[in-house]
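One chain comes next, on its own, written as structure tokens: the form predicted alone.
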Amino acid sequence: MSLPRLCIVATGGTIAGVGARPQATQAYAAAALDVAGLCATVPGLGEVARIAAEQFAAIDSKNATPAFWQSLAARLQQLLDDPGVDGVVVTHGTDTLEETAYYLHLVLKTDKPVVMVGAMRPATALSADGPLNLLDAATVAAAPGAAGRGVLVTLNHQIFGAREVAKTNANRPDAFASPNAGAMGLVQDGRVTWLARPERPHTASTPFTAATPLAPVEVVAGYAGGSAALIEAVPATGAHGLVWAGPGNGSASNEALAALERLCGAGLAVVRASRTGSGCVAASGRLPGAGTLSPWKARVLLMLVLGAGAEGTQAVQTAFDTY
């Protein structure tokens, strides 16, 4: 039986990252290394499957940006299209991961594996991860049962569903987890075992492409002492909404609460999450809640939910519950 054929889209980050000394893990310059570079350093990459490599882009992550999210999901779904394509992996810095990740799992019109990867140490450091993270998101994308789980994340020998990825760590490995679900899978040796199925409509099932406008959503978390002044600037960055991070479940002080009901009663659409990384956030009288979204997250979904041309509380609400 011939192997899958996939293609490898870099987009830079610290797996490509180039220190000078091997004992530098965070002094190091992010995207320095090519695709080409980046591969060489996988032995029995060719193994799991027939490689295409591409070189999308050559960025920290910390500066991704929406019209990045666009033109890569643009690109992705070209490939995707092709009926020479079996599945994508795309490398891409661990800083942003989680919003790429969940961006291109609501835009995406594919059942096909997309897999992405990062790395915690640059590729020049001792113990670098990239090499055998990267071998495991190709094993994973290669796996018959990758197809239809919409995007997954694969990194420390763990695969996780997209909607649920989070980053919890600044500096070790094993920096994501999925605190609301767990892991999707698990990946070693060349082994992949399944273990879970994402539970809410994604990329063919969704409404949302790479071409659907993303609105300009901004995030404000409360703390205590928090000025409601930073919650009332926010129409003038010409935002059309606004998740409020708040403490707990996604509480707000009196005066925030105030703000933002304000704001909400003026048009703008307002929801809340959680600062806490996990739990639910229910709706709460005119502020519809993010669910288990993050503050992050509940952006991304807000941008589209507002490009789509959603209108009112209810209709946000409904799109949080959906998806």
The other form holds:
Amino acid sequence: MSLPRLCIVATGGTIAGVGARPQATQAYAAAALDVAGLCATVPGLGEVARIAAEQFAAIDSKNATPAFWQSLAARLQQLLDDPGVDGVVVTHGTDTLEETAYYLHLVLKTDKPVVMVGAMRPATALSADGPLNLLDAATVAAAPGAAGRGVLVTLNHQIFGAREVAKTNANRPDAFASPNAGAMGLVQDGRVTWLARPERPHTASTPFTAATPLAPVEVVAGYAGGSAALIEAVPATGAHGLVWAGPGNGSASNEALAALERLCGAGLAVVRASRTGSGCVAASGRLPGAGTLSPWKARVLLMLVLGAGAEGTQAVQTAFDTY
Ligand code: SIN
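Mind pulling up the form predicted together with succinic acid next to the form predicted alone we just looked at?
Full complex below, order starting with the chain above.
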């Protein structure tokens, strides 16, 4: 049986990071190694799949922008539309990987496997996690059962769904988790074990594409003693929407709530989310709730929903209940 044909699309990050010393795991230059160098660190890649590789970008993912998401999605869509490509692996910095993953999960029109991967230690570190993470990601993309699950994220032997995954630790190789849903699968010693499927519509089942405009949306956090000044400042930034990253159940102080409701009444799309990292925020009063989406992913969805022309709190809540 012939091996599947995978394209590795490199965008930068710590997985391509280079440090001055083998013990340097925090002080290093991200995105320094090119895709050929990255693949050369992974013995056995060619036994998993027939590999093509391309350098799409070389950025630290803290510098990713909505324009980067759109151009990456457009390139991935070209690759996925190619009958000579069976699946794609995207190497990416871990800092904003979850935002890019959820965006791609909503806009790519494909059933083919798309697996994102990063690393917490640079390629030059002792015990670098990137090479095995990349081999695992290719193994997942080549695995029976990977198709039709939307965008997947593989690190530290675990496979996560793009909607639920979050970076939950700043330093350690086990930095990724899906606090609400758990892992979608495991990959170990070249074997993939599936545990779950995505519950919500994604990829080919959404109306969004790489060409859907992204409306500007800001995130404002709630904390003890915070004033309403930052909320009030949002319309002047040109934003069409605001995600409230509130404590607990997306709650807001009396002052903050009054400001959020006033801006909502004036036509700004406001969505309440929780800064806790897990749980579910239901609609309350006139303000839509983000459900189980983190504030950062709620922003991605709101950008797409508003960009696609949705108007009014009911349309926004319906989108959050759906995706
Ligand atoms: C980045 O997000 O590009 C740097 C940090 C990392 O990849 O872990």
